[in-house]
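Shown next as structure tokens: one chain only, the form predicted alone.
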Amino acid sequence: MSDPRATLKTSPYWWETAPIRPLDQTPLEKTVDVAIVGAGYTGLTAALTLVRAGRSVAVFDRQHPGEGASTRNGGITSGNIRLGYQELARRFGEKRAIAIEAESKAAREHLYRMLAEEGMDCEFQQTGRFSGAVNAQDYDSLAREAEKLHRTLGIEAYAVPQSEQRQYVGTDFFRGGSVRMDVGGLQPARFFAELLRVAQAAGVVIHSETGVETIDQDPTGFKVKTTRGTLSARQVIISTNGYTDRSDPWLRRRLVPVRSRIIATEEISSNLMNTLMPRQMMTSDTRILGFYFRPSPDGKRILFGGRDGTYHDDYTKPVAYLRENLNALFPELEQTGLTHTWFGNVAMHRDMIPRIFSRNGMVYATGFCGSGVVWAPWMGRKAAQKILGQADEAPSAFDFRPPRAIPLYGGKPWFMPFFMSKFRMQDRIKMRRDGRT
């Protein structure tokens, strides 16, 4: 067999039709109302909200805007909360747990409303999402959760027994699952390009390839030192998420960047696609190190992703791991080649829920735990509203204390191999409960 590295593209499949484009550099302002660090979904949504409220804003990104996870994700509008209701209530109290679940619905609706009102053409389709259970116990949990979503939040959600699952996904791997129809898919790089277009049209100034080195308080607010000079800002928003660097060591000790890797298949026939993904739904599963997959927006490829766990340039093993699990679901694809593999960093932390918080006068919006398509725009908007002090907007349920620091961690996740092995073992135990080897 030929070496796959000879043919696989390592740039995101999404960039084929929505490439990252460099921005012309503009002179650095002397003073702005708000400086924003990070020009992804979060930073641009915050900037758009602030500019439309009459504030002057400068957004800084060490890379090209959108070059991070905003154009590298799977484009699934899941808005997942990784912790179940009982665990949320145990950690944060029942009142906050109820508010968190309600806000997840509001965040998704905000995204869809923004796409429509701003005329953002990003191939969005509200297809619904199928969650596959890997054992009978997980199926029972998914069924209870679907019933709860329908009863408490009015979301169209229901259980799918194994006898009916091939109507949703063409595999016998799962033991049934659940559907929620408020989830869909979009082309994430096109979504970013549209968000960038709208932000720039509104007057947002974005400084590409301009890293922020230090931020120091002074009597008027903050001195923001960048690689191109220093400016004054009355207020600051930090929205670096999985790309937080040494310029903010305090935040870096709290966020763990984890690679989420995706592979894209060659084009497959419409007949095969209709067999494997008959409803074109977004799909996930209940493993701890779960996988997510979807049709490409044109319905010609399957994009399959999961956590990478590596920190080196050789993608051979993680691609082989994804390929093995794709084949386990769809043996029909064993002879289908791959065209692309790429990764983006997601930001995990000890609380495992998206967060807004303040520290030393700065507002942070971060820690989306792999569900940033929904949470990043929402948290950007909420961070802006926090600065604006808009009394007519309810405070976010995610706005409270910062995540706790991780002991003996300074930015290099030395412990990831251990946790990846641990989680894979727990997933094997899940499968064995169902009688699988």
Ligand SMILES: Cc1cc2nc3c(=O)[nH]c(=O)nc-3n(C[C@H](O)[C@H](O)[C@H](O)COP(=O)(O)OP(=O)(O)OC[C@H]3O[C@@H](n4cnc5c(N)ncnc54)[C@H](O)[C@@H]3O)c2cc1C
Contents of the next structure:
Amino acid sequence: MSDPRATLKTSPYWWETAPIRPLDQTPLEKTVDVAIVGAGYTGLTAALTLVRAGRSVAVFDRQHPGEGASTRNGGITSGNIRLGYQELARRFGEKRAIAIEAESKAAREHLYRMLAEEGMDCEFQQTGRFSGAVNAQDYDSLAREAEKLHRTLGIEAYAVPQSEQRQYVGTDFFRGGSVRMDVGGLQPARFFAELLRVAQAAGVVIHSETGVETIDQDPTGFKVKTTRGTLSARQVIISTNGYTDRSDPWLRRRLVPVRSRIIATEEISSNLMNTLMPRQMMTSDTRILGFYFRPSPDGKRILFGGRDGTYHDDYTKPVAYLRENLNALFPELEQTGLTHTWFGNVAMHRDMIPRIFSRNGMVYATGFCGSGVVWAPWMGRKAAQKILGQADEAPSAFDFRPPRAIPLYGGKPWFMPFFMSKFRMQDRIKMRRDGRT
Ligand SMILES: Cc1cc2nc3c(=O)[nH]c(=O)nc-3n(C[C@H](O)[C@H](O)[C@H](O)COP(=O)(O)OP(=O)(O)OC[C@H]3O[C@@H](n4cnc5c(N)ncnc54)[C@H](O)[C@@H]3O)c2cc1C
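Having seen the form predicted alone, the form predicted in complex with this ligand:
What follows is the entire complex, opening with the chain shown before.
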């Protein structure tokens, strides 16, 4: 095979039709009601909610707005919570476990309502999602989970035995799976561009390429020191998620940035696409280091993602790893070229549960564990409601104690190679249970 680096673009495929838009720099305000650190989905949704409630807001981003995860992701409206109900109930009690599951439905509905009400054109299609089981036990769990989603939340969800699987995804790799029809896909960079358009039209001020360096309490609220000067803010929201930098060492000890990488294929014939992805569904699998994939919004390519596993710039190994796993699913694609590869950071708390919380008078919304297309806009709005004093009217199940610090960790995830090997081993055991090598 030819050297992929000869042709591979390392910017997101999404930026081809929705490039990052540099913003003009405007003078810094002296005082605002709320300063927001981080201009991704979370920061902009919080800002929009606050401005519409009459608050003055300044949003800061060290990069261009959206240049973090919000224009790099897979665009799948999964709204996943990594822990299953039993584990949630064990750790947080039954009441919170039930509330968390119910809120994931409300959050997804909130996203769809926002897209419709704000007229956000981001190629959203509610295609449904297929989850593929890699062994028979996983199939049984997926079937039970689908039945429960249907029974308790009224979501259209059902099991698909292996004999019917090819109606959903053109591979024999999975041992059956499940479908939930409340999930879909959007073009994430276009969603971001639309959110930016609506936020700016509502009066949100965004200071691009302006890093927040320190935030100190003072008698009127906070002094926010940025790379372009200092301003006063009565309140502050932190929405830096997987891009939290050294300016916030407290949060860095509680948030692990994990690289997720995507490869995009070149265009595939419509006949073959119809065979591989007959219903154009979003797809994922039950491995711990699982893969996710989807058709491009025009239905002509496959975008295939998973963990990158590195912290350096050479993408040769992670791309080869994704490629190998794409080929394992779809041997028909072995000769199909790739056009793009890129990565971004997802953010994990130690307990894998997203959070809104207050600390020293500031509100944080973080830790969406790779499912922020649904969670980030929801938590941004909830964080704003907390500032507006509306949190008691519609309390969030994610609004509780701050995430715990990770022992011996200051923001550089030295332990990741260990966990990657452990998870790979556990995945191998999963596959072996199925008689695969
Ligand atoms: C490759 C990939 C695939 C993904 N796929 C999916 C998917 O299919 N479905 C899904 O639901 N989720 C997915 N996600 C996760 C999703 O993209 C994120 O959860 C979501 O975008 C988080 O939004 P955010 O606004 O909280 O953070 P971000 O968009 O990451 O924004 C944080 C911002 O904070 C800024 N910042 C940090 N520190 C400072 C500072 N000191 N001063 C100023 N600015 C600062 C950064 O520059 C950054 O722009 C994926 C993520 C990646 C990377």
